[in-house]
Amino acid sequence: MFRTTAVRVHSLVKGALNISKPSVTTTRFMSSHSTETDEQFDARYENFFNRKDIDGWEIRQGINDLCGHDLVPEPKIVVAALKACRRVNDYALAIRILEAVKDKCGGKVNEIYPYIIQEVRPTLTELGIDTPEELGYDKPELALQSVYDIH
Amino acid sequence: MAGRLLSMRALPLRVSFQKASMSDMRSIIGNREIVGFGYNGQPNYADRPDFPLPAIRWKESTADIQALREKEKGDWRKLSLEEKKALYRASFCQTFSEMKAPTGEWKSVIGCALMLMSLGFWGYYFMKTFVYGPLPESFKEENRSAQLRRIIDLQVNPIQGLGSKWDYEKDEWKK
């Protein structure tokens, strides 16, 4: 199992290094301070999700990585991720990605999230994806008893 | 001690440090589809805002969920609202808003803290009433004013302290 994980992480890393070849600065895993520009970062993730042969595992890995960074993803990365979800036929994944992007907005969710939805709206109508608000998932729907309260 | 060593040898060796193998995990997660790396590489499920996509789907694959998956391969506009919600709940346990909903735990925390504080106050009152002896004579008002008169007469701290605030000409506090 770890071998397959290592192969997938290796392909993610290879994809990252391949894309930034034409530019002057590349991401090398030597120090924690990266010399990648914002455009290179966006392009790296957009190209990663735009791969034709991507599968559900890689999309999830990419989104989990993306959410680890201290930023709100650019709309074009979100668009690429949603199209990737369409290719792997996973609707719940698309909704989860939109919820995760909304969560990344942090305190400024009322300023940033409507902008992202506005930019992503053409893709949403093209693929037939509802926003979490349209599904009714912006408010809690079901309640779950906390595991600490179960005796 | 020798008895304890002998009984330790009787324990099965695989108990403490062996990692859960794939067959152990399969028996724990059952029929659920493993879909990703998750937050630590193990095929487990956790609703975490910082790792939004867990390693396994939430529900086991049943016949009706399989039917929904077939429909999912077609146009998503043809899915009804219930089907979309069912697809979401099949993959995920809680939505983000349910995950991050306030629990109200702060009220129980403040309540318990105040109750314990009140126990403390009752304890002090009990000690004062039944345990501590009376205060010494020197705490009485007339004893304290006599001490203050003596401090002034001795010219204690005459430069910047108490003696500096007394007017020795007029025998009263300085204005």
Contents of the next structure:
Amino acid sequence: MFRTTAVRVHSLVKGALNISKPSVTTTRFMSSHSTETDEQFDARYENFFNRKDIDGWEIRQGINDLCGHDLVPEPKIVVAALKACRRVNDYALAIRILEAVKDKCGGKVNEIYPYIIQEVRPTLTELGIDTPEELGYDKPELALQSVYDIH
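Got the form predicted together with the partner chain; could you also share the form predicted on its own?
No partner chains or extra molecules come along with it, only the chain itself.
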């Protein structure tokens, strides 16, 4: 009973004195545009993959981060990533990087991907890495014919 009376007295006093909390306006910066140039971006990733103490997890992290951007990586970044794969002796990761680059080419895969392979070919030969096409990964061996293409 005392509690009920105290709550009512409190609300009456608060209403009579018209105590209100000050309104605070906050501003959130949802997007901040990067001032990094294309050359700085390429150099940052190239330096990341050229680190001597890089391990397989960090290579995967860098490629994942790179694939998150709306761009196709420059051949010099791909070369640095392939050399990093060779340093950690991870052939499968090198093939996955080439597959990821091909996937990033999107609808212009017939224009962009051959250029990248042409630029990366000396490194592939030096490191002894085959492309996914040379390994036959571009044609799935157990793929079934589409039911829409049967007739």
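Numbering follows the first chain given and starts at 1. What we label the rigid core is the largest C-alpha set whose atoms superpose within 1.5 Å from one form to the other. Quantities reported herein were computed from a predicted structural model and do not represent experimental measurements.
Core-aligned CA deviation for residue 141 between the two forms: 2 Å or greater.
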